[in-house]
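Next comes just one chain, in structure tokens: the form predicted alone.
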Amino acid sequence: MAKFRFTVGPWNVHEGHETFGPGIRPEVPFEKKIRKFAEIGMDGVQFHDDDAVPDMNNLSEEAIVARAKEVKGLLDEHGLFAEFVAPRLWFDKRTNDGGYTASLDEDYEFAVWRSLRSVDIARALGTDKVQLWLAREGTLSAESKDPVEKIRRMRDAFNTILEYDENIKILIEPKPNEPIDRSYCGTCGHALAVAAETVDPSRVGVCIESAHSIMAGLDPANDMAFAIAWGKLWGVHLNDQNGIRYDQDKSFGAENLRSCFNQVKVLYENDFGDNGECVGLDVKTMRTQPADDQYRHIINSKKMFEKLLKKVKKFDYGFQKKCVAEQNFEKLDYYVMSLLLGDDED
């Protein structure tokens, strides 16, 4: 069993911006975040393209690569690696109505250009993974697009990325809604269906985020299991979520303890990490959190994973088999909850 490796993104330390209010904490310089990630036990860093190369739209392709190589040096200095690069299409005014599913051809072309630059940045950072969070790939007005045409065009964009670099891998990170309200690729099943229709399905997998599965009314552990069954779980974003509402990105284990236990369990039982996969944390600090302790949500999430991993390792498979043979699942439920409560001797 490979040692679990943990990653986090620079966006997980922020000023407290939200839909209903502006930032309230001072901005933390990028270099300081990288240094702190190493100090708190992270192994690697997740990147949006413009985390690594700010203002990249106004730079030449050569300058983009040069800046990314400088960031690679910073990572090396602190003993960190880059897990993936994700094109931040949803921030640009040209992709307000989608990138790969944009209404206007020129906006689609921009989205593809930006995605290929993410491949360039990934190469410079030393990773072979680009992650596609399909944030606006769908509609705000259902009748504004031909959904069949746009879904096929999304597939075509993936093909362009795969053909640009024969070594690059795509991780699709599905989400059912927000900021759009009708996603074209909202779940793990959708993502794997699109992957199967690309020019090289062997290079397209998924990243399952706990909160996104919950927002779709699904179980995160089962989504992970579904992807694992086909060899397609290449990343996870662990966090927590209070029901089917806006994307909260709460600290892992803060809301749904048994669900989080089963997420760790399915990863552990299936040797997640043996092929270089990472345990990604995608968590937001509370708006109320003091600036001098604004990495606590990341620290707590890693600690919670490690605590639940200890519980997973104590799980009595012999007792489970006995319960299954007896079809006595009340007994099994009580055992699991007692294990989680630290009262497994009862």
Ligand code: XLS
The other form holds:
Amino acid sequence: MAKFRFTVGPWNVHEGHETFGPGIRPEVPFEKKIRKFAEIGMDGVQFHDDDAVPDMNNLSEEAIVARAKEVKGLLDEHGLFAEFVAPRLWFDKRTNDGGYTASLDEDYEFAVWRSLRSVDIARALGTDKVQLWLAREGTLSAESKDPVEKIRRMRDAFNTILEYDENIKILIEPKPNEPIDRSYCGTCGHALAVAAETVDPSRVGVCIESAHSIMAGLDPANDMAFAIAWGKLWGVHLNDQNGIRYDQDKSFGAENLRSCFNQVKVLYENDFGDNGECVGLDVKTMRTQPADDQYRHIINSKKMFEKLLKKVKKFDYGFQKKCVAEQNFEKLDYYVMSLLLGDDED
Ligand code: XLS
Ligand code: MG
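How about the form predicted together with the ligand, since we already have the form predicted alone?
Entire complex below, previous chain first.
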């Protein structure tokens, strides 16, 4: 069992702007976020392509790599590594109608161009992982696209990435909606099905996010287990979510403690991390959080993982087997809840 390594992205520290209100905290400079991530005990950093190389649309491919190499130097200075690079295919107007499933060919070409630059940036940052959160791959108006043709075209875009760099790995991060209305690749199962249809399935895995599974009405721990079963869980985004609604990215454990316990349990029982996988956090602080304490959600999420890991290590597998043999799951439920409440002696 390798030591769990924690990562977070610069977008997890933000000014607080949302659909219903402007930013309420001053912007934190990128370099300060990176330094702070090291100070609060992160091991690595997740990146969008333009987190590492702002304004990349207006740079040459050589300039993009040069800037990424400077960011690598910043990571080295703070003893951090880059976990993955994700092409941000949801800001630019050329991705308004999707990237890989865009209706216009030039928008598809733009999305592929950004994806290949993400490979270049990943290489410069020293990682072989490109993460694809398929933010706008789907429809806002159901009849606007031929779903069969678009789903196959999404697979073709994955193939272009895999053929561009023969060692790059793709982590698909499924999400059932938001900002798109109907996603073409909304769950772990969808992602693994597409992976199997690519030119090199051995280089396509998944990153399961707690909130995204909940938004799909699914159990995050079981989604992680499903991917682990096939050796395909190459990343996680731990957070929490109050029901099936917009993506809340709450601190890990803040809503569904028993579910989070089982997420930690399935990762621990299956030696997650032994092949370099990271415990990624994808959490956003509350709008109300004071600027002078705006990393607390990240610190709390790591601490909650560690507290739940202690509970996992205390879990009495002999008692569990006894309850299963008796088919007495009321007894097992009570034991687990008592364990989580810290009074499992009674
Ligand atoms: C959004 C996604 C996003 C990805 C990185 O819902 O979780 O944060 O993880 O782009
Ligand atoms: Mg995420």
